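Presented as C-alpha cells, the chain that follows is alone, the form predicted on its own.
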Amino acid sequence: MSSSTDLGRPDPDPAVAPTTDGRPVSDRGDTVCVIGAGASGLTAVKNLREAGFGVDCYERETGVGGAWNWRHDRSPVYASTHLISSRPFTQFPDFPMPDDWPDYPHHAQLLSYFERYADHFDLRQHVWFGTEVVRVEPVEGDRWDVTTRSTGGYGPERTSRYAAVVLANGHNWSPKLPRYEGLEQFRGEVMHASSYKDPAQLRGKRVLVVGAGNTGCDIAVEAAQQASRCWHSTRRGYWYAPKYVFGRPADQVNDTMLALRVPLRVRQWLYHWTLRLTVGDLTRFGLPRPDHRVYETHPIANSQLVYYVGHGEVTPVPDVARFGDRTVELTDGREIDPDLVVFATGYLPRFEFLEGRVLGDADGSGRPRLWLNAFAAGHPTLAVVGLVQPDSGIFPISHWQSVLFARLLTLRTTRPDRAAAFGRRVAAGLGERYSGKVKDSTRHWFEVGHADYLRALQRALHDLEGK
C-alpha cells in the first residue's frame, strides 16, 4: 500500500515524547519494522506475522520483488538473467516453485513467484510501497525510530517507533567502483555492470569487460555473440564450474556430498578429475591459474565462458594497468582499444539511514559485524536478513533467518532468560565464517557454505527454544 488510508490500514497510535531534534514520534507499539520487500523482506514478513506480530514493511519502490524486479532502478538484473543455484534449492521451503519450470529459472519468472508468494500468504497489505526509510535510530528501551518519506524525497517526513528491526535492503545494489590511472580522461564509453540491461548495449562494439564474478563471466558471453570484439579482464586465476555435472545441476551434485559428509579434500579431488575430463587445464587458454584451492571461494557458474574462450570469442587478458585517451594499458604491457569498459566489479553493502557503528562498522569499510551475518551486539531487537552470498540458493535461508529472529522476539517476553543467553551468543559469535578458508576481499565478505551455515542456524534455533 502507499499511503496510510489505503485498504483500511489504521491511522498509528497517539504520539510519544518527540525526537532529541523536535520530530514527532508515532508509537507503533508492539509492530515490527521491516525495511525492503524483496524475496527476503517478504519472508520476513511472513515469518514475524506468522508469530503474531504486527508489521509495517517499506519498500522504495511500487512493487515487491526486489533485485529481481528489473524495472526497478536499483536492481542488477539484465534481460538474460537466470539463476545460478537451481529450483530445488532455491526455493522457500514453504512455497515450492512449479515442477515443470526449468532447472534454473528466468528474473521473469522469479518475479512471478515473489508475486504469487506475496498474494498467498497475503503480504502486500503490509507493505507501504513508494516509501523510503530515511533513517532508523535506536531509542531506549530496545525500541527504534525509523523516520521515511515517499521515494524520492517528495512528501513530509515521517518518524514512528516500532519494537524490533529487520533489514532486508538487499546488497546487490550500490555498484562498486574501481579506480584506475586515467580512467577521467579515456573518451570511449564506461559503465558498471549495474547499467548494463540488454546485448543490445554491446552489439558491434570494442568491448573490454573488467571482473570474473558470475555477472562479468555472463556479460563476456554476451559480448562474445554481440560485440565485434571482446576482451576479459581478470586480476586473478578463478575456479570455474559448468552448470550440470554428472546430468545433475553442479549444486545438487555437490549438496549430496555435503549430506555424505564427503571431505574437502575429497570434494575438490572430484573436482579437478571432473575438469580434466571435460575442459582440461584453462590456463593453456590464456585464463590465470588460481591462487587458491577450490571451493576456498565459491567456483564461478558459468558453462559457457570456457567455450567462447575456446572459440578465440573472448580474449582473457590481465588487471587493467591504467587508462589512456583512447586505450587501455594492461599489467603485462600490452594496450588494447576498446570503446566501451563494462566495469562488473561488484557491489558494496549500504545501510544508507544507520549509523555503521549500529551493525559493528567500526573502522568505516561498510562491512557489518554480525552474528551469522544477521545479528549485532548490543541491539537485540534489529536483524539483517540476506546478508550472505551461499554455494546455493538464499532464499531457504533468509526464511530461517527470519523464523529465528521472530522465535527471538517471542522469547524476550516468554523466556527473558533465554534471549538474553541468545544476546550474549551473538557477542562472542562475532566474525565467525561458514565457509571454510575465504579470501578477505569485499566480494567474499558475504560467502557462506550453504550446508555449515544451515546447521549453524538451527542450533541457533535449538538453543534459543532450549532443546
Given for the second form:
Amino acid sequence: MSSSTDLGRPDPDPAVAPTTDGRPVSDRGDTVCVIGAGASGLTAVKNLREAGFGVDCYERETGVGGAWNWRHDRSPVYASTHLISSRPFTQFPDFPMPDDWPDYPHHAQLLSYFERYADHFDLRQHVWFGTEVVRVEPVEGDRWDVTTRSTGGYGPERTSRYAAVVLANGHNWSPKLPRYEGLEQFRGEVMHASSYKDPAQLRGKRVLVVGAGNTGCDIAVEAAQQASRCWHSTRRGYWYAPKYVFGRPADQVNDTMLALRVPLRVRQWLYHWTLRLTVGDLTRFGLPRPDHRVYETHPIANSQLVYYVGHGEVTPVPDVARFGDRTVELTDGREIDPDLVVFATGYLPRFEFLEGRVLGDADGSGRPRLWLNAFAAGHPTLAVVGLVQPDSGIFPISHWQSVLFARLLTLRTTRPDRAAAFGRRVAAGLGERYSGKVKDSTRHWFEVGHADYLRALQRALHDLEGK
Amino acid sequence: MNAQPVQVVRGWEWARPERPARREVVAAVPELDQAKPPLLFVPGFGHGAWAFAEHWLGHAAGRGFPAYALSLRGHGDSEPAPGATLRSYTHDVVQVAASLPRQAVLVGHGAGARVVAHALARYPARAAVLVAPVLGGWGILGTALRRNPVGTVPAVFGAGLRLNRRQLFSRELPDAEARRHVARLGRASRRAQWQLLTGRQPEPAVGRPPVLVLGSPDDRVVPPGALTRAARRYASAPLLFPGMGHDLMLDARWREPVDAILDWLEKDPAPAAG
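What about the form predicted together with the partner chain, after the form predicted on its own?
Complete assembly follows, chain above in first position.
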C-alpha cells in the first residue's frame, strides 16, 4: 500500500566529494543498488524492499527476466528451452509457480512467472530500465560509487553513491569460445549456442555440435530432428540422465534421497544402477564411457539424446583436433565435413564494470574468490547473487542469498558485533566449496550441490541471527 | 514466535510436491481500481467460499478492496480431497495468493486461521487477519467436547466435526437463516482434523506482515483465553465483538468486524518488528 517516495534521483549533492575524475556524485543515502533485473536481481530487489531498504535497480534491457527474456540480446534461450530442474526446487520459495504448470516449464512460462513476480511485489518502480552500469568503485565508509549511462553508450554518464551493491548481472551471457587450430580458415558457418534461437537454423544442414552440456544436448537433439546430418562432439563420456525415473521427475527422486540423507557414494551407486537398468550401457551406442562418477560434473538431463543416437540420427564423435578448409579433423583421426558448427561450449561469468581485485580475483583469472559464492572479503556491503551453478534450480538459491544479505545490512546498524563476526567468517571461508568432488573447468569452479549449499547458507543465517 | 529460526532447507517439500487440486475461488472486485491490496478470505473447516460470499466479499469490494475467497480442497465446490492434510490446505492458500495481481492480505477464519498461519511462512503476505482463530492444541478439543459433545465425540473417532448453530451464531440471527447456513457445512479431512490437535506449530512468518486478531468473547468455539493467546503470539491484543457467535461473517451483525478489518488496513499498519 505504501508507495515508495524515494523515486527520482536527486541532483548531484555538492556536499559529497566528487569522483576521482572530478565529476559530481549524487548521494543516495541508505539506498542499495542492484545490478540486473533478471531472476536474481528481482528477488534481491524484493527481499531488500521487504527488509525496509530503498533500492535502485539498473537493467540494461527494457524488460525484466534477464536471461529468460528471449527478446534480450544477451538472452541465451532458444525456442525450445525448457527447465532442466523441475518446479519444486526451481520456483522462489515464497512465490510458487502455478501448480497446473508442467513439471518442466517452457522458457516463455518462466518469463511470465518473473513478470508476475515483479508486478505482484510491485518491483518495476524500483528498476531503471535501459540503463547499463559502466563502473562500480568502492569508496570510503564501505560505500559504492556506481556510474551508469543509457544502454548503447550514448548519453552522459552519471555517478550515484550507494550504501551497498548487489551484483546480479548473470553468468550466462558472455560466450566462451574455445581456440582451435585452423578455425579462422574454416569456410563453413560457425556459431556459438548463444546465437542459436530456432531449429530452422539447422534445417537440411550438416551440423556439428560441440559440447555436451544441457544446451549442447538440446541442440544435438534438434539437429537430429531437423538437420540432414548431426555429429555430436564431446570431450569425455557423460552420464545422460533421463528427465523422468520411476515415473517422477528425476531431480525429485534425487531430492528424496537427499531428504533421507543417503550418503553420496550410495546415491552414486543407486544412480549408476538406475541408469544401467533404464538407459542401458552407453558404450553400446558408441558413446565413450564416462571417466567420472555421476555428480562429479554438472548433471545433464536429457531423455532424447540417447534415443536419437540409437536411431542413428546423432553420431557421437570425440573432441575436435583441428579445422581444415572444409573439413574438421577429430582427435581419433577421422575427418568429417559439416557445413555448420555450433559451439555449445558455455559461458564465462564477467564483471566488466568492477576491478577484479574487489572480488578477490586480482590476476584476472575470471574466478572470484568468495564465501558462499556471494560475499567478498573486506567488502561487507557487497554481495554477488546468483553466481552458482547448482545441480538443481538456481532461483531459490538467489532468493536466500539476498535474504541473507538484507539481514546482514540490517544488522550492520542494529548489531554491528554480529555483522563484524560475519565479516570474519567471510574472510576465513573464501573459496569454500559446497559439493562433492567435481571435475575442474571454467564451469565447475562454481558448481554447488543445492542441498549442501543451502545447508551452509542456513547455518550462516542462523549464526548471523544468533540462533 | 520469532524465536524459531528460518527454515531454508525443505528437502521433503522439494522431493514430494503437493498434488494440484481444482480450487473454487469466488471474487468480488471493485469497478474502479483504487490501488488497495487484494484480500484473500480463507474459510475454516466445514465452510467454503460461500461463507464469505454471503456478505463480506461484496462489502469489501464496495469499499474498494478487491476481495477473493477460496474453498479449501474437499470443501465447497473445490475438488473432493478425503486425504487432505494441513499442508495441502496451506498449498491451496499460497497458490491462490500468488495468483492474485498484487501482494495479498490473508484473512483466515476459525481453523482457516491456522492454515493462514502456515501460509504466512510460505508467502510474504501484505498483512494477515485471524478471525476467531482456531490455532489448534488440545485445549480446543476440551472446549468443543464441553459445548457440543454430540458433534465432537464422533470427530475424535474420525467422523466429521459437526458444529451446531448455537456455537456458530448469536440468537439475533433468524433461525431459518442459521439453519440454511448449517445445512451447507461440509467437513475437513480426518487427517487435517487430527493435525489441528497434534500437528507441528507454524513456522515464523516471512516478510514481517502485521497481524490483526479479532473474535467474540461469546464465541462458543474459541474461548476468550485462546483469543488472547493467539493475539499475544503476534504481539497484539484481540479486537472483540461481544454478543456474536463463532461465524462472525454470517452472524446478524456481520458488518462490524469486516469494517474493523478494512479500517485497520486503510490505516496502513506498519510491518511487524524483526
